[in-house]
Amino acid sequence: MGSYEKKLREFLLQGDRNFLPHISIDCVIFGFHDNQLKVLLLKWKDQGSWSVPGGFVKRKESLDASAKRVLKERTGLKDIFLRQFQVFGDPHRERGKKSFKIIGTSKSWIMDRFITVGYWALVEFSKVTPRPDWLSDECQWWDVQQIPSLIYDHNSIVTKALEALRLSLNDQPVGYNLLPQTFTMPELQRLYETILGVSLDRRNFQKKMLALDVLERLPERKTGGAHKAPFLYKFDKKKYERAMQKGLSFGFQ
């Protein structure tokens, strides 16, 4: 026995002491790279199919813990932004009734039907370093707009990931999670407009910007471009923070 069916084994075994069979997590993992915005997927072992990582709720795990694991499992980070946004009830969501059969046992654990938690989460795309689980082959970056075939019905929860990210942008500056420490101007707004799928107007989204009273902008220019070299601005932590207390309304949509 390979040490791949050892751990299926192992899991099934423990399935139903340890975690919730019918209620599990799937996380949609955001992330913004060369002016794309990206999705975190996981391919799974034997199968070559894609997926939104995920797993099953421990039995003494609250909702958001169970979230909060699944992330640092696939990304390695902590204290990450994130959002449910969603559950998913459908009962032909999986297609009918599955049998696990337990290795080495007479045992099978049976799965009618698992209900779903969506939860999209914001991740700075340097800090991460994607982890396949020991059920996946792969674990890495595609980029929104060029999403392969997912299982089950992951394309529509990565839609509606979306969808919920894009109603955020009126409640919070989304580019303090999803960019480096120091960005410029442009790149603030391509991240926007890469959210949205609109272009932006230059001098009215930096009106806006500047309006919310959360940025900085530095002595220094960003160095290598190859027209007049733009600032570089950062967050303001205090200001960010202080700003979230109060709520924010950008007034992008």
Contents of the next structure:
Number of protein chains: 2
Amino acid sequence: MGSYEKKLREFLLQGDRNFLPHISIDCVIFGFHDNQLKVLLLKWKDQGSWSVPGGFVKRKESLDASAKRVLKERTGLKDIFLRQFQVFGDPHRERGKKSFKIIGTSKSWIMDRFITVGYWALVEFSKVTPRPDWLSDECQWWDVQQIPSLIYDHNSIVTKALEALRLSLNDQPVGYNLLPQTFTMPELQRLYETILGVSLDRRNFQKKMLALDVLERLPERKTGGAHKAPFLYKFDKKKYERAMQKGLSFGFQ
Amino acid sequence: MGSYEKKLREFLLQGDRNFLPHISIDCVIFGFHDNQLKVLLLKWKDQGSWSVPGGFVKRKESLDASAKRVLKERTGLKDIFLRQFQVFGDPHRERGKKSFKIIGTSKSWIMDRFITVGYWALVEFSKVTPRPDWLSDECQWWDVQQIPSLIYDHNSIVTKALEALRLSLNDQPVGYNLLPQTFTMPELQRLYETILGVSLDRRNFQKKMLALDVLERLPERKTGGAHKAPFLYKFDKKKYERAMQKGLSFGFQ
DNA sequence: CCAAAAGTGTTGCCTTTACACCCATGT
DNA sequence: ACATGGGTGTAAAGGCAACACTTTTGG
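Output the form predicted together with another copy of the chain next; the form predicted alone has already been displayed.
Up next: the whole complex, starting with the chain shown before.
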């Protein structure tokens, strides 16, 4: 019996010593690259099917801590911006019923009913090194418009996460957490357009964004691209935090 | 041993045959009466402390169904408007640790760690007959401004529910679910003012509200009060649903 | 007849939207 | 030189807030 089989067997039989039964968490991790909103997905070893990264809650660990642990394991990042958005508690959602039969443990805590706490998270794409967990063999970014068919209700989890992200766009520092340190105004605009699924007027967008008084224009421009070189901006952290406290409204649409 | 003690003993020892362990739900039930926003609270038999109505999730029951069951038991109403708003998963929140010692069952599923799914619900005050559950001896409305000290983290649950309600005020049919069939414009205004915690201009409020085109003015006026008799209104269900689908915005503030 | 509440309409301001011209860069 | 994208300003429209006068009712 290989090391993987051994580990899996122990996890299936005794995982509930460390973890709370019936409760899991799932994280929809958003990144932004090539003017596209992306989601990080895992491919399971045995089945080849894709899922959102998730995990279980240690017996003495808060839910947020569980989510942060999962996020760190999959992305290598700590201090990730994350938000709980919904609990999925359909009695028919069952984790691993099919997937673990092969092992021959007919009875495992993991085959019971699970409710899962959904989180969405924002990461800076370039800083992430996607890492599969021990149950999966791939961890990869997917364009949010081209998500494959996922296990259980994970497609619906991604959809709901995207809705939650849209609603948060007005009062959460979404741009701040998705973009690299410096970025151009058109890039910021694509970000908003991709998340909202609409196109916005270039000039009005810039006006509104600058009026928030949270951006700082850098002396350099972004070179290398074709056409006129756009200015580079970064978020002015002090102004940003002051504005967030006062209740910033990024209101578009 | 009395019937209550017997029931309690069985519940503590074997409740997890019917219910999922580690998971509970709590419902913050809002009503509106005497121009005040109210919350329905329970007083526990043994301790005399107050809490939000809650319950557990049956093994084959969805979370929403659990919440609806609790709401029906406490208010007598079915088809209640409710929304999940947050999960409270601090490892230190413990249900009933103190309260059940007296019974002498040193080990019960109920003394384990619990995570709880928070729901807020809107009911029409006059239709509710508050009913205590078998663990409590009072079930009573409290003014939202004068909530007493509650068990565990229930004060924070109420606060968060109120915040969630405020945020929903713009796109959820809050007035529709809190007010009786017919109501006056000033009453509707008090509702908004109480929830938002601000005062609004009478004339602009009426204009904005009527512009939504979801209200129907009735031929009668509300008589009996002092001063000029205000008109009665009701929500026009068809218009209302059409407007909700299109994404109604009750935007105030 | 007076105080207190309700019904209604107008004005000015400010935010949002629509739109046009010039500039820079790679092909 | 030209196509493409980026930077900026202005004018019209629409929404929102401020505000005053009249009407009704109970005491």
